[in-house]
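Encoded as structure tokens, the following chain is the form predicted on its own, with no partner shown.
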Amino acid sequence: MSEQKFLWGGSTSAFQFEGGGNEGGKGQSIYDAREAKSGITYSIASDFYHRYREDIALMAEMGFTAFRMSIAWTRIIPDGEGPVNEEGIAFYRSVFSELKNHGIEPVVTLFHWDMPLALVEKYDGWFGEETLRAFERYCHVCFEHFGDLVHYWLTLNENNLGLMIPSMFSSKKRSSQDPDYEVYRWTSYHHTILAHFAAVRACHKMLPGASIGCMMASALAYPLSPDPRDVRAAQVHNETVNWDEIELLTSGRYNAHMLRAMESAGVDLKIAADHVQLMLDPTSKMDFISFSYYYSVCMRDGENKANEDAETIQMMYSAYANPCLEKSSFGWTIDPMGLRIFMNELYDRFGLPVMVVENGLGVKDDVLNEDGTVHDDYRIAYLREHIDAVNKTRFEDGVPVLGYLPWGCIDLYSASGDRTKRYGFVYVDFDGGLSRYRKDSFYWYRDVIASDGENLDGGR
């Protein structure tokens, strides 16, 4: 295996980054559904969609040398599955095309949740095979139009959050009560899978020279005692939420796990023949696996109950707090070693390389000074420890890490909506005029990245 450059940069997703909602011939998705019932400016949120030139010089400035980000679906094809839209096809090539010209390679996210509203009111999201086939054309259009400047790519975002949080693309709410839930859930996530599949065949065939893997959300849990249930607690947590799905992505079968769950559910998915042949298709295979890591959790036997209405892991559990970690001001424990641990857990597992495209501290605590200043020194030591667990984990464990991209480099929305739960390394003045300011983290960071992750004390 050749010695690659390691990435330094940053990450974000179209719906709580991009802006330009209601231009440049985008169609709605869930979340502009969302907008015109909750307030919340999706179609505006950071504006990158006008401010780009501006962003990926500041991700210069800090000497990024990758950017992850996604492409809205609904400005590629706005109805998800109709005419391409050749105003997305030429903003997506501009914005790609200024980050190659500034040294950055685009990670890119074929789907960050964004699903288009019209395949959720015709075929009820991933529920419908249509949609499948839908999603399988626009990847094809994304690797037809942006290959040439777009080496990595992620199929679906922490997609192993699928069966725990069914209706997210839903036409309707779901509970575990519903009498079709087990039978919906479990086709909708199948589909997610086989979208998986084929995103990964499409680019190993049309872009040979490309990488492509998949995203999960980590939840890794730790038992809250010795006590040996305890334990098992643990480790159906990590099986179920972290390995399953890895092991399926791998392999191309579902695992005794998994079967026994859809058996216990009265599932059976008469998985069609080109299916099985697409699952099992050497040139299915991913190439390396990327992740979201922020926290780790506790397990206790029998007392931990998962919340149906959550839209992401962190929100999922009412798991338990591990009693030797510290807080953020945010209420997440801060865990490096747990990052060292995962990523360790990962290539021990499946044997291929990992990439970390979410980690990061979001806090309510930056304030913007008279002067332009933000001083977030509470980042950099968070920043500084989970950079020096991935140092660790680079050159003292021999695992392959690809890079480390860290959530929301330059401020965004929260999957929720939620401006004021801030992540960058730059400020963004979402009340007044969007404009950017560099916090004390953006000097600092700036120094790491110079030093390939050497200098974990520099800064302004």
Contents of the next structure:
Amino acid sequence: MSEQKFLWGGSTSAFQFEGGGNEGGKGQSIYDAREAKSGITYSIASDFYHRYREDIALMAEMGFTAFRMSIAWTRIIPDGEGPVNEEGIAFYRSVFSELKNHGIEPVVTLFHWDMPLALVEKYDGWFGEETLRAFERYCHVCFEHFGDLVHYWLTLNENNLGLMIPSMFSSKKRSSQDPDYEVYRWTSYHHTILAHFAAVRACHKMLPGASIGCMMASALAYPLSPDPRDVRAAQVHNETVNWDEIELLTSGRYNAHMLRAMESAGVDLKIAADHVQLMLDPTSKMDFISFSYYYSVCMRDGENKANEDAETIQMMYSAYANPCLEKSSFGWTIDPMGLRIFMNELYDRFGLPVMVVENGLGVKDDVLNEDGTVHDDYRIAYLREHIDAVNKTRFEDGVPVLGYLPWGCIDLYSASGDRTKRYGFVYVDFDGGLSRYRKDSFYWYRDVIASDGENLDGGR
Ligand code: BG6
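Taking the form predicted on its own as the starting point, write out the structure of the form predicted in complex with 6-O-phosphono-beta-D-glucopyranose (BG6).
Below is the entire complex, every chain and molecule, led by the chain shown above.
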């Protein structure tokens, strides 16, 4: 890749979009196991597996220059650590080639949560060091087989949430009351950090021209009031959720907050010498930071009685709704300025280029009309404001933003499996044979891309 062009496109993940769950030699992931219990048909999802040519043609029609997707580990190595599945390799090579043939750069997440079930059963997910070794090998396989087609790589999706939701990859439900809870969550988290470093180092070694970054969930917090106690509560939140991990990934060292948190939890990680070396190795330092951004939150100090009537919104952060902002129908605050603030702060702190790899408005309101139209003006309004914020960050603030890849560009399953929460420019009729329909936002986004973000008022 020579000159770096801004990446305009969209974003998905394998377990929410790909389908083909029982085909092509794919092994079971934790989502396949969940399907057996919940009936949520992850094995079909939006059926990109069979329709990728049609979907990529739609992306090309919008003018996408990039498309974020993840590789399902279990399609490459069905049990996570055993033989490589050649059919899986052939599938992704075919998808990446199709993208390249349309001038679309694949942006590939190596791990978007769909952990091989076998590794959860055998090693308790990221808790076992064996899983780390299996991941390293899986990354090698990916770099070896796809390196000629993929320039942009992302390591682990939203890894900064790992300490908050440690049960995600556990073979048994963990509770904070369990005696081994703290050791479990810090050990598992530490292994994901090593997984990130190992992936970056291998990528740099095997694919010197490629670019690789982390993927974090942004959870920007403001103080609920100017009361210094609330300001401090927001600061602590931002450090813990947003900045500590990026500091760790950029410096190779746990900072004082993290060390203190471990110490007070009675956890001593005893990091092996070769792991210390890996974390400090200059070749294991990433090239950019990618992130998801949907909303901001407010924090208040628990003792601050002045704010007692404030509206709480949980979002796993025990946060409060910002009284200055509107909310989506899912209760997520709509805060385009927060995106600009977040990117500025991220760049000021770490000095690495940033990439927006998730953003968007998930709603239940999309209506497929009889003539095949979907009038999603609310989505256009949301995206217009956020793209305007990206433009200002790029051109007024001078932050190197590599791309804007909003989430679920073609409708897919939400993380919880809800297929009525839609984000896409393309409507997928989940009850009507999975046919695709262009929403109004499709035409609008096509004009945005054609003008490199200048025309925010186009469309049909
Ligand atoms: C991010 C995840 O947390 O948010 C995606 O990386 C997820 O996998 C997205 O789908 C949107 O959340 P939801 O709950 O609307 O699917």
